[in-house]
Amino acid sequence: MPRLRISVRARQNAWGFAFALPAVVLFGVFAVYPILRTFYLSVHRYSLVGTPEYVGAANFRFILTDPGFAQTLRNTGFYALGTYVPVLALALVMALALNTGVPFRNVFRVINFIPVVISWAIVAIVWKILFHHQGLINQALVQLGFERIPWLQSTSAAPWAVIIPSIWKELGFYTVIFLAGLQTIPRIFYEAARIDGAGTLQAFRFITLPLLRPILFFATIIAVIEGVKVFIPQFVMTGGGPSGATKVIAVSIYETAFAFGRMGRAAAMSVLLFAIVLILTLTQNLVYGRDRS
């Protein structure tokens, strides 16, 4: 009989399918099968015990209908807005002052960034001490003469004292992404711009700001999905209080599934989360689009 003759670049194809093959299986089981599951138990009543019960659209109107879940809305809306643009806007002054011939440029570089690489729950724990009742920031505002503020037990401190953290932790992030955004364009723009009598307002609004839209656009996604997706300062800090202050959807997603055993419930609240998201990066998707056109 004659032999199979196979070409090389088939066997390559066939080697590098086999090499990806398990990547791609764990990638299925971890990543695309709990996806798929959590869009089949939003359309059921499950508990972790028994069989999932098929409801219809019956979790998607209790969570619409709930309350709840609408300061939980109001709450992630304000964490995000009041996080993420004060992010985005220091991140680009501290990009913009680090990007010059400041002295030891370096040196803020590396301390501005080390936020960034501790861990959230470490963070969350260390600015909780800092935010107790007898905590240094108290104790600061004290010898200041201020009076305490009850930062953990207020509802109307509460989602600052979660907030500012989250400004301490993320100012790197962005810092750097601004950062290699303008180390990307070319000098020689400003060069011709100071030559034609351009100020420094002018060379920003005219050269940094259109050549750094794409930078921007990507910062401003990246920004609106972890605003909206936020779980561990919350958690770990708060809890979702006082009286529901703090409570996120991620929160609320947790509690429901696990405190209150409404699997089903939770998935919805996770399908509407991806949702959110979904539509609100299209949308700036479609901004940019326009803006850019």
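As the structure is a computational prediction, the values presented were derived from the model and not from experiment. Residue numbers count along the first chain shown, from 1. Between two forms, the rigid core is the largest collection of C-alphas that superpose within 1.5 Å. Compared with the form predicted in complex with its partner chain:
Once the rigid core is used as the reference frame, the Cα position of residue 12 differs between the two forms by 2 Å or more. With the core superposed, residue 279 shows a C-alpha displacement below 2 Å between the two forms.
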Second form
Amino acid sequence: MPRLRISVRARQNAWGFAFALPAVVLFGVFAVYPILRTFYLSVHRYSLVGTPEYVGAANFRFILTDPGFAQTLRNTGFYALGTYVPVLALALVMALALNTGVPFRNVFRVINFIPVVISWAIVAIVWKILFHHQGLINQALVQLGFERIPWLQSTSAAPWAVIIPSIWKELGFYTVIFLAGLQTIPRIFYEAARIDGAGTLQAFRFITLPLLRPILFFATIIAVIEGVKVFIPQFVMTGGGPSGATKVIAVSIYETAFAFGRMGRAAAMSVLLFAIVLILTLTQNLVYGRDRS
Amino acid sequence: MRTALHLVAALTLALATTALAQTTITFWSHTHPPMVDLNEALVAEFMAANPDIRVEYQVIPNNLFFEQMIVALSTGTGPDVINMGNVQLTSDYIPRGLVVPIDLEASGYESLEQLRSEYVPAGLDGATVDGVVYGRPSEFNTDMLMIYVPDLVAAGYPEDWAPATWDELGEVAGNLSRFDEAGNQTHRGFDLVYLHAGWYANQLQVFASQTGCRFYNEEGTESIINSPECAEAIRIWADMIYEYGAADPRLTAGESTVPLQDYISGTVSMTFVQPWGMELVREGDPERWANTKLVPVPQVDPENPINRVSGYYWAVNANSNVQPEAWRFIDFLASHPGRWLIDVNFLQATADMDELAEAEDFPYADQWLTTLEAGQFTEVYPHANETNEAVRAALESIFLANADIEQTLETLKVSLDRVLQ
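Having seen the form predicted alone, please provide the structure of the form predicted in complex with its partner chain.
So here's everything in the complex, that chain up top.
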């Protein structure tokens, strides 16, 4: 009887697969299956009771003609831009500052990073108290001779009341990302530029920015995804109010699914959110890719 | 040898415990500290009287209560016994088959008539659909106006003052409000509670029941919230803010565990209170409670007073596999109306409510009963959570941004018509 010959490579592949199997199974159960289930439910009417009823594109038609959903899209865009454009700009400035020989820079780095490690729920509760009509921020404004601002009760102020703590909380993370990128740029480039007579701005324009581009790309992608799928600050601080002024897509999905029991519509919203993130990411990839070429 | 003996003893004990505690009932309620205390005490007493049954009691935070409960029941992971508001019960839970009709035998009754005779005539209506009863009342609510008398006297009004109409309330409440040097309101003469969507809709019903406002038509096919009656109901509330300067929603503490926190902390002189709220105020500030008086809520037509009635009901999960035991447990909870009355200030709508020994010590017992007599159940409408959320958004735009009432109601009607789709 001939012996079964298994090559070394095949044996290695089998072992590799065996080691990866638990992770693959977990990923399949907790990531792939929910995603596929979401696509399935998006074309069904389902209230968690009974069996899903196929409704074709009705959920998408309902959402796309819903003024409330259009408002959540605008709110989400406003939050993402209002938070992450300043965050990315400030984080770059902060990283450049902390990458120099400034005294106590390690202390500043730690202070800058502290908000990142605090739970978003705690941050949101604390800022909600600070923004109360008679809270610390309004007390300070009155002391300085300004009017109180109804931060959480005004449809124009509430979106900013959510953005301000978000900038405070997110800044540290992107500073660290940029700082890591800056530290990979060899000093010799700056020294050569200085010998050639380049100033600080020219060095930034022609050395720092081009060499930091992969990091900028990564940070922007992460920022867009974080901005579009934001949930906790709005959910905790305002519950999406007042009058829907801070209701973002993720809050609307949660509410539609779990408070209203409209799983099909919530799934359709999730599919649209997925499409939005995908399109934005591909667009960014194209823009950065074109710049690279 | 000694270790082996210990092991055998431990195993025997474990087996004996398992044999005794064969049935486990899970029970969830929302947060209300006095209610939670009594629930815990009654659970312990029930388990002591029924060693074969174990009750696991869990409290859900108020702001997550409705979502968690309906998702848990819908997915088959909910508790055996729930305590739920009549609107949610009749609009969502019963139509979706999430709870079961009452088990008379397990509850210890021979007939539905016998059970009904235990309660005031409308006592079971909040959990009844098509003549089938699905729950027993844990609390029966209506409203009175709570007044902090020293504020009233300080503003030059007599201690026995009581408003007959909303205008009378608004005028006096406006004079009780206080402002800082810059003209910012710091104290409110009268205000309501601004919490989650359920609270907004619930409080609107106080005015809506008097003006004849309904969110949907009788058939439940179309919203009629853009009616003049609904505009009038909302205008009563809005006038307290814009016309009389009595209320200011921006000043609310927004505290969902103790909803009457603004009154307790002294930033509001007058507010609505339901029976359960009296205990919160008494616990929160005994001195303030001692200087508090309750009077009937003002009326649109004082000659024909109308008070809205709402309730919470204990019901049993349709997926529960211990339904008879769950109904037995509910019967035990319901068999202490005196303790619910005096410890938690819950009226359980029992027929002999006024004859209970504890009723003598129950504050304003006669007035509550008189108010209940003029009571009518709040409108039951489909998709309660979704409707309430849309109503809240509309009310916020009126109360916080001074949006035009009629125009807002036209937009709200479109939203509510979409809720029906």
